[in-house]
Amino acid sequence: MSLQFLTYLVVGATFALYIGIAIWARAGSTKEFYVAGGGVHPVVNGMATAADWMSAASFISMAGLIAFMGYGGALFLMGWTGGYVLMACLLAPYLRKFGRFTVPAFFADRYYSKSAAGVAVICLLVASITYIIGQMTGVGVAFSRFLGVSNDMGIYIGMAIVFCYAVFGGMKGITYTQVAQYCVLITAYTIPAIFISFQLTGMPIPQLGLGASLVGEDISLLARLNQTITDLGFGQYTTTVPGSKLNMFVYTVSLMIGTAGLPHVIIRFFTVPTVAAARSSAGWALVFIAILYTTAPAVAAMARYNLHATVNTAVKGGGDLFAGESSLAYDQRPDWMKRWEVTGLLKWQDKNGDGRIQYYNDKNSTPAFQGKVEAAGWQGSELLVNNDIIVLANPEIALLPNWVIALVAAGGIAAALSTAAGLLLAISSAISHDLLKKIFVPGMSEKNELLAGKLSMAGAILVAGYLGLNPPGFAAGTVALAFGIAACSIFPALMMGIFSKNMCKYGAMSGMLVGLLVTLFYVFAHKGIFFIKGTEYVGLIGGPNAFFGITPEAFGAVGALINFLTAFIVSKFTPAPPAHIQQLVENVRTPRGAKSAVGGH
C-alpha cells in the first residue's frame, strides 16, 4: 500500500472521528457552548487540556529546536512545562472558585471595572490571534507535504475541519474532540520513537535510549552526536547555550509565565464540577503532557544523529568526514530528501560545484575547524533543514514502515487542529461574552448569545486562516512571541488579582496596558523597524538584542517586570479597592471563605 493512500486513509479517518464527535457533542446552551456544561470528568479534562496545550509547537517544532539548538533548547522543555505547573498551583484553583470563566470576566468583577476587561480582552486577543497564525501555518506545512495539496490548500481544509467541530460543538464538541486528538498525537510522537531508539540502541523506551550505547558500539548515543557535531563545527551539543546565559534564563522566564496566562488553556478548568476536580484534572494532565515531553530529547538527538548519518557517511562507519567520499552525492540522496524539496523546507546548494552536499558549521567555528574546510576544498554548507521538518521527516529519514509515516502525519495535523480549536474558543467567548454581552449589548437573551458566541467563532477563523495564508513579516517566532505577549499583559494582572487585596483597576490597567506596548515596541524595533545610519542598517533601538542580549521572543519576562512595577507604582497614588473587592480576595485564596465568593460552588 502507498504512502500517499495510506495517508488519506489515516488522516481521513481522524476527520471523520472529530467531526463524529462534534454531531455527537453538540452544545445547546452557553453552558455548553463555554464551559461543557462543567460535568467533564478529571481525567477526561486533563486529557483534553493536553491536547489543549499541546500546539503544532510541541508536536511539530520543539524537537527540532532541540535538535539544532541542543543543551540551550532545554529552555522550552523547562518553560512550558514548568509554566504549565504554575498555572495549576497558582492560578487556576483560584479562578475556578471566582467562578468566572473567562480571563476577562474575572478582571471585571475582580477590577470592579469593565475598562478592566476591555483591556483583558485586547491583550487576549492579540497574544491568541498571534499564537494561532503558527497553528495554521503548521496545519499548511503537514498538508503540503503529506496530503500533495499547495499549502494555501492545506490550511482552507483545516479550516473547514475546525469549522465543523468548534462552531457547532463548542467547548463540549470541543472536549472530547480533544480527547481523540490526544489519543492520535501522542501515538504518533511515541511508535516512531519507540521505533528509532530501538533501531539505533536496542532499548525500546526512548527516555532510556537517549543516554544507551549505539548498536554494535560502546559509545553512546549522545557521545557519538558530540564527536560528530564537534567534528563538523558545531557546539558541544549537551553543552551549548545558543546566545548569553542571561537570555537563557529570561526566556524560560518568558515561556513560563506566558504558558499560565494563556486564556484557552485556563478556561479548561472550568469545565468540571468542583474546586478538587480542577486540581485533578490539572494532575492529570501534567502525566499526559509529559509521555510527550519526555520523549521530544530523545526524538531530537536521534533524529540530529540519523540526518547527519545520512549526509556524513563516515558517521556510521568512522573515518575522516572531511574526506571526499565521506559526503552524500547529491544524485543518490534517498527519496525522504527529494519529497521535502518539494516543501521548500529543505534545500541544497552546491557551492564548490562536486556534486556532493557538504553540510557543517560555516559560520561561528574556529580557525583550525576552518583550515580543515579549505583543505578539502568546501565554500559553505550547502544543505538548509528547516527545524519544523525534524519530527515529521524522523520516519522517513530512519526507513520506518508507512502506516508510521502516515500516523506521524495525522497526529501533526491533530496538534495544530487542537489548539487552534481552544484559542478559537477564547477568542469567540472574549468577543460575545466579554464584550457584547458584558459591556455593549447587557440584556442579550442566552439564545442570541451561543448566536454570536457561534458567528464570533467563525469570524476568528476566517482571520486565522488569512493570517496562516499571509503571515505577517515577524512570524518566523510567533509561538514564543505569543507567550510574552501572554506574560508581558495577562499574567501579572491574574497574578495580583489573586494575590494582592490592595491592587486597584487603575494599577492592573496601566500595568497591562504598559506591558504589552514596550514588549510590543521591543519586537517590532527588531523584526521590521529600522533607519540607515551610513550605509549601515541600524534597529531603531540601537541594533539586535540592544536590550543586556535579550532577544524579542523572550522580551516577555521584562515585560512582565514592567506591568508589575508599574501597577504596584500607580496604585500607590489612586484609592484602594472597595472594602468588597478586598474582602473578595481574600475569601477566594482561603478554602473556608471559597464558597461564599463563588456562591457555594
Second form
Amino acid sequence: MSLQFLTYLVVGATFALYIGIAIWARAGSTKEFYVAGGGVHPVVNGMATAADWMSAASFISMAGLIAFMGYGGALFLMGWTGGYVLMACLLAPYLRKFGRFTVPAFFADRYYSKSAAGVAVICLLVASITYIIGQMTGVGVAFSRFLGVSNDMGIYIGMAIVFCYAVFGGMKGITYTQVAQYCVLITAYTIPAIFISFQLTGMPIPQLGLGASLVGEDISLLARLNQTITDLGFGQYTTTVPGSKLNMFVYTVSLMIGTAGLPHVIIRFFTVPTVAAARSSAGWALVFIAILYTTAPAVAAMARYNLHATVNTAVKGGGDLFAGESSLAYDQRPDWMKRWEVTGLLKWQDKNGDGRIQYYNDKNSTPAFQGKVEAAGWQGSELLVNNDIIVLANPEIALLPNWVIALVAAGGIAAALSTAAGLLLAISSAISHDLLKKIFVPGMSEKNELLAGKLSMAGAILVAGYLGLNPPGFAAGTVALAFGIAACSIFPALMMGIFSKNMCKYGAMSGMLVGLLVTLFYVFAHKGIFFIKGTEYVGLIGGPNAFFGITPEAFGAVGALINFLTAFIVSKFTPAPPAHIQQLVENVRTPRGAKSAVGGH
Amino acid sequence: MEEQGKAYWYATLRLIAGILSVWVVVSYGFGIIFAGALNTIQLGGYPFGFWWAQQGSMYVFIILIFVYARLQSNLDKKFKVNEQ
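Rather than the form predicted alone that you just supplied, could I have the structure of the form predicted in complex with its partner chain?
Up next: the whole complex, starting with the chain shown before.
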C-alpha cells in the first residue's frame, strides 16, 4: 500500500472517530456547550485536559526546537509542565470553589465590576488569538505534508477544517472526543520514539534510550551527538543555552505562570465534580502530559543525530566528517527529503557545486573551524531544515514502516485540532457570554448567544490563519508568546484575587492593563505590531532583546512582575474592596460548601 | 470559628510554600542554576544537570501535585472544612 494512501486512510479513520463521538454527544443547552455538565471523573478530565493542552506546539514543534536548541530546549519541557504545580496549588481548587464558568466571570464577581471582566476579556482574546496563530503554523506544516501541497495551501485547508470541527460540538462533545484524540496522539508520538530508540541504542524505552550507548559502539548517544555537532561547528548539545542563563530562567518562569493563566486550561477545572477532584485532576493531566514531554527530549536528540547521520555518512562510527565522500550526494537523497521539498520547508542549495549536501554551522567563525571548512572546499551550509518538520519527518528519517509515518500525521493533526477547538471555545464564550451578554446586550437570547459565539470563532480563525501565513516564529515560539501574554495579564490578577483579600478592582485592572501593554510593546517591537510583518520597531527600544538580553518570548515574566507591582501600588492609594467581597474571598479559601458551576443565566 | 479559619489558612499557606520550594529547587535549581556543576556527574549516558532539566524535574512535578492533593485533603479533614 502506498504511503500516501495509507496516510489518507489512517487520518480519515481517526476523523470519523472524532466526528462520530461529537455527534453522539452533541451539545444541547448553552451550559453544555461550554462545560460538560460538571460530572467528569478526574482521570478522564485529566486525559482530556492533556489533549487540549498538547497542541501543535507540543506535538509537532517542540521536539524540533529542542533538537536544534539542545539543553536549553528544556525551558519548554519544564515551563509547560511546571505550570501545573502552580495551577494545582494556587488556582484550580479555589476557582472550582468559586463556581463560575469562565475567567472573566470570576473577575466580574471578585473585582465587583464589569470593567474588570472587560479587561480580562481583552487579555484573554490577545493571548488566545496569538496561541491560535501558533496552532495554524503547525496545522500548515501537518496538512502541507499530509496532502503534499505548499505550506500556504496547508494553512487554508487547515482553517476550513478547524472551523467545521470547532463549530460542531461543544465542550461535552469535546471532552470525549479529546479522550480519543489523546489516545491517537500519544500512540502516534511514542511508537516512532520506541522504534527509533531501539534502532539506535537497543533500548526500547525512549526515556532510558536517551541516556544509553549506541548499538555496536561503546559511546553514549549524547556523547556522540555532542562530538558530531561540535565538529560541525554547532554548540555542544548538552550545555547550549538560549541566549543566556538569565534568559532561560525568565523564559521558563514565563511559560510556567502562563500555563496557570491560560483560560482554556483553567476552564477545564470548572468541570470536575469537587474541589478535591480539581486538585488531583491537575495531577492526572500532568501524568498524561508527561508521557509525551519526557519522550520529547529523546525524540529531539535522536532526530538530530539521525538527520546528521543521513546527510553525512561519517557520523555513524565517528569517521572524518570533512572527507569529500562523507557528504551525501544529492541525487542519492532519501525519499523523505523529496517529499518535504514539495512543502518548501526543506531546501537544498548546492553552494560549492559538488552535487553533495554539506550541512554544518556556517556562522561559526572560529579560525580552526574555518580552516577545516576551507580545506574541505565547503562554501556554506547547503541544507535548510524548518524546525517544525522534525517530528513529522522523524519516522521517515529513521526509515520506519509506512503505517508509523501515517500514524504520526494523524497524531499531528489531532493535536492541532484539539487545542484549536478548545481555544476557539474559550474565545467564543469570552465574546458571546462575558462581553456581549454580560456587558453590552444583557437581554440576549440563548440562541443569539450561541450564534454570536460561532461567529466569533469564525472571525478568530480568519485572523489567526491570515497571520499564520507569515508567522512570528516557529509554532512553539509563537505559542510561547501567547503564554507570555497570559502570564503578564491574567495570572497575577487571578492569584491576587485569591491570596490578597485587600486587592481592589482598581489595582487589579491597572495591573492587568499595564502588564499587558508593557509586554505587548516589547513583543511587537520584535515581531511587528499585531504580528504584521514589516511593522517592527526594534530600533526604538535599543536593538533586539535590549532588556538584559531577554527575548520577547520570555518577557511575559517581566510583565507579570510589573503587573504585581502596579496592582500593589495602586491598591494602596484606592479604596479597599467592600466587606462582602472580603467575605467572599474567605469563603473561596475553604472547600466546604462547593456547588457546581453556575453561569448566571 | 474565626480562629479556626485563620489556622486553616496558615496551614494551607505553609503547605503551598513547602511544595513550591521543592518545585523551585528541582527546576530552577538543579535544572538551570546548578546544571553546569551537576553535569560533572554522569547518570548512565546522561550528564546529571541535563537529566534534571530534560527528565527529572518533570517526574518530581507529578509527585508534588499528588503529595499536595493528599496533604491538603488531610488538612481539610483536620479543620473540618472538607466537602461533604
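Numbering follows the first chain given and starts at 1. Bear in mind that the values here come from a model prediction, so they are computed numbers and not experimental data. C-alpha atoms forming the largest set that superposes within 1.5 Å between two forms make up the rigid core.
*Asks:* Phe499: with the rigid core matched between the two forms, does its Cα shift 2 Å or more?
*Replies:* No; Phe499 is a residue whose C-alpha shifts by less than 2 Å between the two forms when the cores are overlaid.
*Asks:* When the rigid core is used for the superposition, does Asp152 move between the two forms (threshold: C-alpha shift of 2 Å or more)?
*Replies:* For Asp152, whose C-alpha is compared between the two forms after core superposition, the shift is 2 Å or more.
*Asks:* When the rigid core is used for the superposition, does Ile191 move between the two forms (threshold: C-alpha shift of 2 Å or more)?
*Replies:* The answer is no; the displacement is under 2 Å.
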